[in-house]
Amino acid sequence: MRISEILKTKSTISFEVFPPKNKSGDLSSIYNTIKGLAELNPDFISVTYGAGGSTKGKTVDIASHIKKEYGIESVAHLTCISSSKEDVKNMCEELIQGGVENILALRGDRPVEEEFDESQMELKYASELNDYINEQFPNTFCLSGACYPEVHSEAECFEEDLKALKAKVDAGAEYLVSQVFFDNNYFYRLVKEARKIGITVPILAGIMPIMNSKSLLRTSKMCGCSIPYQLSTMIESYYHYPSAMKEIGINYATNQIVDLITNGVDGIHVYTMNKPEIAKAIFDSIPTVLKEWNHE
C-alpha cells in the first residue's frame, strides 16, 4: 500500500533503520532490530540508503524483507548525488521485484572525496530525481521527501529552502519527512510556513531519541539543528552517568512527541538508530496518548 493513503485514513507513527556497514553483507543484526519494531505495529518502517549509494543492495533487500516477512510497509531511501539515471532505473525495478512502491527520494549528502565532481551529476536535485523516477515508471511509486525545521545548510534563507520543498512536492512528494529537531517550535513554524505557500501535503516530524553527549554533538553537526537550552544543561550534567543519560533521551524524545500529537501533527517518524529497545521504550510510556490520537 502507498504510505499517502494510509495518511488519508490516520495519523502514522513509522521508523527508521540504516543497513549494517559489515564488510560480509550480514543482514542478521538488521532483521533483529526490525522484528522488535514490527512488534510495535509501526505503519511503516524506512530503510536509509548510505553514502553514495554504498549499501543500495542492502537496502532494496532489507525493504523487501520487511514488506513480505512481517506484512509492514517499507519505504526504500533512495539519492541522486552518486546515482547516474540507469543507477536509478535498476534500483526502481529491483524494488519493483521486490514488492516495495514506496521511495524517499532525496538528493543524499555530498561525498567527502575532494574528487567529486558535481557538474557529472545527471539529478542534481531531489525534485528532478522525482521527476525522472514518475517518467519512468509512471503511478508506480509512491514518492516522498525531506524537509527541514531550521533550514538546509545549503540554502541561502528560509525561504529559499522553502522554494525548493515545494518544487519537491510539485515534482510528485506525496508527503514529507522531518530532519531531526530537538525544539518542537522549528517544526511548528515549518508547517505554518510551508501551508501559506501552497504545500498541503503531509509533514512527519523527524525524532531521534538521544543517548549519549557525543551522539548529540555530531547529530546537531550533521543534521543542522540546534541543542536547547534545556537539552543541553541536562546532557552536561549527567556526562559521566550512561544509564541518566539513557533516561533523559528517552524522556526528551517521549515529550517532545506528546507535544506534537496534543498540536495535531500528521505523523510521528523515530530515527531509531538500530536500537529497537529505545523505541519500544517510548511508546509503552505513553499508550493512553497514542490510542486517543487515532481514536482507537
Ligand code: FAD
Contents of the next structure:
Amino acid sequence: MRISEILKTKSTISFEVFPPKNKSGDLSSIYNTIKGLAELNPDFISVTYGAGGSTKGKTVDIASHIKKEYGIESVAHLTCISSSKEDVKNMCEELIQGGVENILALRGDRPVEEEFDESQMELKYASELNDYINEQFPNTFCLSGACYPEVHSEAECFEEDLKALKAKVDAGAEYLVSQVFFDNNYFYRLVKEARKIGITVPILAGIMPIMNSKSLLRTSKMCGCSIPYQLSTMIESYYHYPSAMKEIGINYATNQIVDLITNGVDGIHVYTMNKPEIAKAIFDSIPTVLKEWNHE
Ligand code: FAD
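Can you swap the form predicted on its own for the form predicted in complex with this ligand?
Whole complex next, starting from this chain.
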C-alpha cells in the first residue's frame, strides 16, 4: 500500500532503521530489531541507503522482509548522488520484485573524504530523481522527500530551501519527512511557511531519542540541528551517568512527541538507531495520548 493512502486516513507513527554495517552481509541483527519494532504496530518502517549506495542490496532485502514477514508497509531510501540513471532504474526494478512500493527519494550527502566531481552526477537534486523515477515507472511508486526545519546546510537561506522543497513536491513527493530537530518551534515554522507557499502534502516530524552526549554532538553536527539550552544543560549534568542519559533522551523525545501531537502533526517518524526498546519505552509511556490520536 502507498504511504500516501495511509496518510489520507490517519496520522502515522513510523520508524527508521539502517542496514547493519558488517561486511559479511549478515542481516540477523537487523531482523531482530525489526521484530521488536513490528510489535509496536507502526504504520510503516523505512530503511536507509548507505552513503554512496553502500548498502544498496541490503536496503532492498530489508524493506522487502518488513513487508513480506510482518505485512507492515516499508519505505526504501534511495539516493542519487553516486548513482547513474541506470543504477536507479536497476534499484527500482529490484524494489518492484521485492514488493516495495514506497521510496524516500534523496539526493544524498556529498562524500567528505574523497574529491567529488559534481559534473558526473546524472541526477542533481531529489526533484530530478523524482522526475526520473516517475518517467521510467509511471504510477508505480509512492515517492516522498526530506525536509529541513533548520534549513539544509547547502541552502543559501530558509526561503531558497523552501522553494527547492516546493519543486520536490511538484516533482511528485507525496509526503515529506523532516530532518531531526530538538526544538519543535523550527518544525512548526517549516510547516507554517510550507503551507503558505502551497505545499499541502503531509509533513512527518523526525524525532531522534538521544542516548549519550557523543551521539547528541554527532547528530547536531551531521544534521545541522541546534541543541536547546535546556537539553544541553541536562546532558552536561548527567554526562557520567549512562542510564540517566538514556532516561533524559527518552523523556525529551516523548515530550517533543506529545507537543507535536497536541499541535496536530501529520505523523511521527522515529529515528530508532536500531534500538526497538527505546521506541517501546517512548510509546509505552503515553498510551492515552496515543489512543486519543487513534493509535492504540
Ligand atoms: P535535495 O532536495 O536535492 O536538496 C539538496 C540541496 O540542494 C538543498 O540545499 C536544496 O535547498 C538545494 N536544491 C534542491 N533543489 C534545488 C534546485 N532545483 N536548485 C537549487 N538548489 C536546489 N542520506 C543518505 O545517504 N541515505 C539515507 O538513507 C538518507 N535518509 C535521509 C532521511 C531523511 C528523513 C532525511 C531528512 C535525510 C536523509 N539523508 C540520507 C540525508 C540526505 O541525503 C542529505 O540531507 C542530502 O544532503 C540532501 O538530500 P535531499 O534529498 O534533501 O536533497
